[in-house]
Every structure is written in structure tokens, then in C-alpha cells.
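Consider the single chain below, provided in C-alpha cells and representing the form predicted alone.
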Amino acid sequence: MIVCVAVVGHQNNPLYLQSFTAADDALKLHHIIHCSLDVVDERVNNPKKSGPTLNETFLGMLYPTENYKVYGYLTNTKVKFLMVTTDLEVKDADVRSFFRKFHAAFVDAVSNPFHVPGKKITSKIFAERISGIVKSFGSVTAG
């Protein structure tokens, strides 16, 4: 089940979080992206240590934790999306797709000729489309 999304700027200003759990875990799910950052900066620095290339768009298992398993996406535009997951078997082919659908909706939401660069996503068609994402999301590992 996927417990909260993020979007990072590339100067690592936050974009868009959203949690799907309680908000006491509010605090703790912003520290895990937050500790996640250092992964992606490491990985995007050290390409060689870390494996994948440089034109991978998917970063994989970035930070797990005992009860959580945080995901990295970088764009071309160095915007990076995590994702915070409690299920300790995810499958990478589900969650580069999920990827994928986030990037887009990510792309027509920052396409919009009122929001501006580099500022935070307050698009309700953005948390909307996000949301049910994360509901299909949580289907199709289901099943």
C-alpha cells in the first residue's frame, strides 16, 4: 500500500506531498523523503557505483526502512517523485508503471499556463488524478 508521494524540485525544494495514512505519520513520512534525497543525490552524482545509467529514469529502492520502502523516479529536468510504500514485496515493473502515470499527470499539471515553475503543485485535478492512482495502484498489487 503506498503511504505517500512526493514531488522534489530540482534544488530539492518540495513540490507536492501527499500522505494516505494518519497524521501522526505525517511528520515521520516527510523525514523518510527527506533521508531518501541523500540516496538520490548520491546515486545521480556516483553513477557508477550505484548501477544503473544515466539515461534510467527509474531509481529503484532507494531508502528502506523496518516498516516502509521508499522509490525514486528522476526526470530529465532533475524534478524527482518518490513514493513511500508499506507492501515489502512490490513488483519494479508495477512501480516504474506507476511512475509513469505519476510523470504524466506531473506533466499536465505543470503544463498549465497558471502554475509556475518551481513553485508548490496546488492543482485539486492534480491530487485527484494522483489520488486515484495510488487507488489502482494498490489494486492491480492486490490481485
Given for the second form:
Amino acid sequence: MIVCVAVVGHQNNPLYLQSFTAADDALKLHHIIHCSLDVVDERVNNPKKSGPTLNETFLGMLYPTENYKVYGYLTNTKVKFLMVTTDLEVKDADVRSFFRKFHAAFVDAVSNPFHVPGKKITSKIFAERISGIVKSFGSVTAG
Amino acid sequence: MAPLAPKTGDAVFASIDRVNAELFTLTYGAMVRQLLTDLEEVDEVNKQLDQMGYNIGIRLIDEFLAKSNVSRCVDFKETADVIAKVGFKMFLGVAAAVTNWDAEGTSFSLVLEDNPLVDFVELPDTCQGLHYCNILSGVIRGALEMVSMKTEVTWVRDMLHGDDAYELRVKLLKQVPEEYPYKDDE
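We have the form predicted alone; now please give the form predicted in complex with the partner chain.
Expanding to the full complex; the earlier chain stays at the top.
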């Protein structure tokens, strides 16, 4: 189950942050997101990329904590998508397709002429789409 | 005999030059956004969009008549059908439906299920009074005025305001008689 997703701008400014837990641990999740940004920077600054992986946007698992796993995705415009999940067994393909849908939703949201680039995403449609994507996560393989 | 008027604009739409839909949508979005910044008042933006549409309409009608091969409409009902089926298809790529005629046959509704202008758009709370597609009403008004029909075009339903379709109400105010001695050769 995905407990938190975030969109972070290229100056590490939060664009969208949403947690999906009933419990009051949003702060903790935001902290995890914040910490994982360092890992993203680390990956970006020490690229081991070459050839076919040069344009790879999916960063893979950033770091595992006791209860959570954090996955990252970096667009070519340096916007980061982060996802925190509690699942222990996560298929790489699932996460990739999750981020692909996430990216598509993000692109549509910033194409709204009333969205100011670099500002928080306030769109309700975007929020609904994201929670839809989050809910359907993993259900393809489970069902 | 005059060529048969086309029932839909599909053929014309297929033959004229087109631009990428997203380029079109984003350009229009950027323009509305700029108008909002410049004019600050939502009502002023509505007015400006309508005026711009009007200016487009009075030119567009010539292109429409030249390329669409429609013949003279016998009544306002036919005019409505031509606008909905040929005009919209030709310039926007979608066809509209004509409904809700009033008893006198002087006003009707154009219903658009799909509107390429509003892809991606979500109105912020501060702009709830904005008729985002007000340019369309201006275009219709301008175009009809050039073929001697004074009309009034208003928005009834707007998906951006939470309705289920786009509905434009077109009301014929009066038909202006042709001002020059018109002589038909037939």
C-alpha cells in the first residue's frame, strides 16, 4: 500500500505532497520524503549512467527504512516524484508503471493555463487522479 | 443547379491545414491567462474575449463560405444546422448538436460534448465568473452579422463550471436586409 506521494520541484521546493494514511503520521512521512531528497541528489551527482540508461527517469528504490520503502523518479526537467510504500514485496514493473501514470497526470496538471510553473499544484482533478492511481497500485497483479 | 450543400464538415476538415491540438489549446490558454493578468477583472476578460471572437468571426465567415461550398440558407433553422455540423467541424474539429428551439424559431442551443479549447483547463476559485470559451460566442456573433443576421450569443452551460456539457444559446435579434441592390442571375 502506498502511504505517501510527493512532487518536488527542481529547487527542491515541494509542489505536491499527499499522504494516504488514516493515522496521524503525516509529519513522519514528510520527514522521510525530505530525507530521500538527499539520496536523489546523490544519485544525480554521481551518475553511473551510460548508453541506454542515460535517459532513464526511474531512480529505483532510494532507501529502505524499517517499515517503508521509498521509490524515486526524476523527470528531465529535474522534477522529482517520490513514493513511500509499506509493501515489502514490490514489483519493479509495478512501480515503473505507477510513475509513468503519475508523470502523465503531472504533465496534464501543469498544462493547465492557470497553473503557475514552480508553484504548488492546487488542482483538484490532479489530486483525484493521483488518489485513483494510488488506489489501483498493485491491484493489477493482485487481481 | 447549385452544388448540394454538405451535410457535415468532415470533407472540408480533412482537406484544410491543421495545427496540433495541444499547440492550439495551450496557445489559447496562454492568451486567456495573459488577458487575466493584464485586465485583472474577470468581466473585462469576458468582454475582451468576446470582442476578439467577433473580430475573428467577421473574417472567418469569408473563409467559411469560400471553402465549405454551402449554399444560401433558406431559414434560420438551416443556418443553425450549418453552423453546428459544418462550421464547428471545419474549424474546431468537433460537431455540435442543435437543440432547444423556442416556439418562434428564433433561438436555439448549440451543445458541445467535446471542446478542444478546454483540455487541461481547471478554473481556479478566483475565476469562477470567467467564460473561458467566450471567444466562441464572439465568433458566431461576428460571422452571423456578416451574413446579415444580428444575434445574441450567451453561455448556458459550461463544463468548467461543473455542468455536463457546453451549451451556447444563439438568439436571432433581427435580420438586416441587404444594403445594396441584390440581383440574382438565375
